[in-house]
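Just one chain follows, in the form predicted on its own, and it is written as structure tokens.
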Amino acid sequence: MLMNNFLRNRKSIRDFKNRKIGKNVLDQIRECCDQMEDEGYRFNLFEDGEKIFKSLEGIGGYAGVMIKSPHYVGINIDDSKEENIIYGAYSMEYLITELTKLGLGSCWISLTDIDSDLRKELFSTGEGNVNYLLAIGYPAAKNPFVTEAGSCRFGIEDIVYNGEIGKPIDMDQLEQRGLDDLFYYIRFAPSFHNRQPWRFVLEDDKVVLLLAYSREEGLSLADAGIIMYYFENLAMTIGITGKWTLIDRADYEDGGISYKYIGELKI
């Protein structure tokens, strides 16, 4: 699968067929979940989608609307460490890529506003918190006469800076370094409520990742893991095989907007 094509066409599926996934495919999903388990997070496949939907209808979901699907995958995160949230989200996007190969659709569901006791009762996962679910299933047929609204995307110049936040990048510089396509396609990465909070500072031998946030629109560390996953995979297509290294640096403040330093990657 070409990552740029996948990312360009990646869409969250919010309408699923009323059809359960077969045992063999569920076993593949369960095996993938087991392989991704880490000491800071783990994935659980919940086959009884009807029970979860009825329990969360009206109180949880995507933008406040619970997504009905035959099955769900929950990510149980020990969120005492930020890196667990970041790499848990990174792994969730890997799972979405694998689900797509199986012909399945998916949609992130946030549970952060759901009472923690209800979450523990519903998912019975012991330690940690299930703050996110992934609705999974076979996408329902679309009405061919209805045109889907496209989401607006920031331009490269809005998310990539030269050396420091706020300093415009020269597009010729990106092209000369062979990074123009990488930053063109990374704009299509998903983010919560399509806020597109990622910002990249290009330095001599590395790119630094930050997340922009404000008091009104809080910080979502899951967005960091999502963009890190796609950036690494897109970078591989042009011969860059580095991995993100998380960094600990004080937030940068500018005009009411805060920027949280996340990581850096050698290029």
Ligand SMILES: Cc1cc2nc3c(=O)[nH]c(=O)nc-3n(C[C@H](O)[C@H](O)[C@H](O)COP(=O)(O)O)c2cc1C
Contents of the next structure:
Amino acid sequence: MLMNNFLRNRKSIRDFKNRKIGKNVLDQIRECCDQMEDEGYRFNLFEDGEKIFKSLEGIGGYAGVMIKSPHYVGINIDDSKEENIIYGAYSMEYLITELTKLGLGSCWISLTDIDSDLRKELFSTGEGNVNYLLAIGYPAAKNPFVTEAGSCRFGIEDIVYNGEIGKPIDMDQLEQRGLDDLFYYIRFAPSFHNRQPWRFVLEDDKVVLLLAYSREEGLSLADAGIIMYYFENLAMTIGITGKWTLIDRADYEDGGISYKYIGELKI
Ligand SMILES: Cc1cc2nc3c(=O)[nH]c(=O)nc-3n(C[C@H](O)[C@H](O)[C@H](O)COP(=O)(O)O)c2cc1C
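Having seen the form predicted on its own, could you now give me the structure of the form predicted together with the ligand?
Then the entire complex follows, led off by the chain already shown.
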């Protein structure tokens, strides 16, 4: 499937069929998890979804709304380095793309509010701890008579700026540079609480990625890795083959909102 169609049609799946994934497919998922292992993060497939759901019911996920699925994948990140969180999330989206090819649905689950000892006991992952889970399984059938509300998205003009944060981008200019579709589709990437904190500053020869955050809406570095993954893959479809380079620069502050510099990509 083309990446733009994939993004346009993707959405988090929170209702799964009460059906386990077959052994062959589970083996493929395990293999994919092993291949993605890095010194900063690793993925584990947890086959016994029931045990995890029972232990995290009422406490896992947003405000304790735990998602029930037949299996879960956990990501254990060494979060002492920001780049591990960013590239761990980047790899998680790669895994999600592979799962979609296998006909599987998924949804990220935040475990930030879960006591670290409980996580250690439940996932027995040795060193480190599981930061996020991915609920995985076959999506439950939808009621054809009910139109599902999709998660809303910001407009291109809310997330893409010309040269500096706050300076509006001219849509004709985006079109002339062949970047209009890319910024249209990238908006469908998932983010923590659907906050869509990504901001792109377009310069002559590069795009700079920043993440917006405030005291009320904290920084979610996972959202940076997610958008970087989709940006690179969408850019590839229009012949831009560059990769993001992380940048370390003091935050940009504007009207009570902080913008953390994440990376830049040559275009
Ligand atoms: C880092 C991260 C953590 C998330 N945690 C949860 C969660 O705990 N519970 C949940 O229901 N959805 C969670 N989500 C899913 C987002 O809410 C979802 O991606 C967003 O609302 C956009 O909806 P969509 O994925 O259907 O387009 C998470 C997403 C991300 C990227």
